[in-house]
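The chain below stands alone and is given in structure tokens; this is the form predicted alone.
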Amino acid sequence: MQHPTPKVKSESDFVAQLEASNLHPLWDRFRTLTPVKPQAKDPPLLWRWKDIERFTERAVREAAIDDVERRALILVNPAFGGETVTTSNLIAAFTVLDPGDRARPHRHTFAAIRFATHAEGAATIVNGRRCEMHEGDLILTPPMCWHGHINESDHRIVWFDAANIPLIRGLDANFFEPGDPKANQFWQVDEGDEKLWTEPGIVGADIQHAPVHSPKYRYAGDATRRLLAALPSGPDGARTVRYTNPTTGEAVMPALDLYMSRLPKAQATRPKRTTCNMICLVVSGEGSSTVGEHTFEWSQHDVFSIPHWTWASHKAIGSNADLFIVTDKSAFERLDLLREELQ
């Protein structure tokens, strides 16, 4: 009598053959290549502030201005095997000026914020405008924007950075030009077309604008701060501001989408997840988050990440406490993979 030959033989020498002639089954590997919901490699992580300011004046002493691009400490998840990544898409970092540093001009694809924390007398240079930096100020550096750094004042000063490079090197989409580093001229210069975005709601009525991203890149901390407080409560219990492009009031950039949080003390946001990713910096008050299984309490300047695709409710202790929000939420509006959900 003759024996069948057995099938699990027979797919495994198909399945080799298919490989050597660099073809893949889909029925092998369906369930690897469409998963049924999305799920983020890194758990959420804590950075705080007083563990990363002591690393400040080392990196001063260490990393002379004239001698690196930028001096700026990014915070890494290890659960990315030791790339620079704070969460998928984003990297979050404290940029750190001593008087009379320069941090030369470049341009560079990948999109990037500065948020002012420490930074009382400093100033970006965005595109020939000069942009002052006070407290609360969250200054933009679109793709491919020349910009640069100044500390004018007499003491050291920190800024929070965040920008989408992982996002744009997994697309392998980046390009960077460096600055004259003794291009004196590049710092001589004032707010210059600033000032025709400083008014909300009104522009000029010949002002021509691209609308990729944003013609404003100076938003003011004192007006983020007054909308907060006039603002009515979210459907998650927090207020929230969105940071726009007046031109389209869409979000500032076309891969980066920011947001000012100011959350109730004494009572838990409802729980949220979406499948952007999220980097919180805490600009004031004191409270607690519950990411996904990991609960952590948190104060002034401390960050943490929200991994895509994982619930997360926040909680102010005390008093009102308010987070900055760096999200990569409109990429995935544009690319029509947004999806949220609130308990």
Ligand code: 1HN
Contents of the next structure:
Amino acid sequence: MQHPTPKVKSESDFVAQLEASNLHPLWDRFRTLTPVKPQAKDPPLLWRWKDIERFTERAVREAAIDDVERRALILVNPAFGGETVTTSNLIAAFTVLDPGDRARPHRHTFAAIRFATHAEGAATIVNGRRCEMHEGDLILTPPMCWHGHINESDHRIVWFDAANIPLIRGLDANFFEPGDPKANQFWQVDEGDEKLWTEPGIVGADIQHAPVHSPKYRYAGDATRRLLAALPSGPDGARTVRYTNPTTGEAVMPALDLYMSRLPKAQATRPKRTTCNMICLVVSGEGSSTVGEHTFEWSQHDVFSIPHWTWASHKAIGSNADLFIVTDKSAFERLDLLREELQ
Ligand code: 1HN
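May I ask for the structure of the form predicted in complex with the ligand now, the form predicted alone having been displayed?
Up next: the whole complex, starting with the chain shown before.
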């Protein structure tokens, strides 16, 4: 399907005169203004954990935590021409903290998350609640919630981060507030009100909460793994968990939406494409994915992107594989722009 060729051939001096008066003729711009379908700027890309890991040592030596806001290595697709973008609307990174490191408190309007890969002994404090970071735990830092990180273990810690910074920058809606790096009381908290949201299926009848994002900040890896083991397969052939706001059953945040898929071994999922964007972290297992015209083989802690409106199919090799998936799907739902197709 294409736009019809415009029948009007405008005199070029007319277009030039319009332009000089800050006017554009729609008939001349229609094709660029309204493409007939989404056209992702980026081809899909795979970042191998073993290539990232070799830089973590140097990052610790060269960037003292007290000199930097966050010690994160961001995954960038060169198709964005040097912009710090992983795929449209989203960025992913790995954060490195040495024993004793504290990443000072701050808050911002973009939404962010951490997923614990090698983070045993670390904690993220979110709005005065201490969230432990055991293997496979997900920690939300929703818009404008204060958060800081601490490594209280005797070993180096690495975790996976994701955020919707490119979306918020595109809207020019970013606000950022640094916290007080010397405020010791920030770190001296326990799980606090996180206790109100840990029991599945029950919530306090008289608890007030702002439903705009999840009031629960920590999603335990144990619980996710239990549910994945119990779930039937979905229409694409994978078993998929959506992380939800326990007060609404909807996505955890209005513009960042999170999933975990368990791929059965040796059976490719049905190819799917969607208008939203995805970043996949390989949590466990090995396998391959065909995304658009590219096929990637991946193993634990590799990361790959699925740009919007690009067919994607995944296959585990040997045994099951789990993919943690970061998307902007809830933003597309709210704008009534979500379209999905399954082959
Ligand atoms: C971020 O906001 C944090 O706030 C950590 O703790 C890592 C990596 C990329 C983009 C934003 C944080 C990040 C990040």
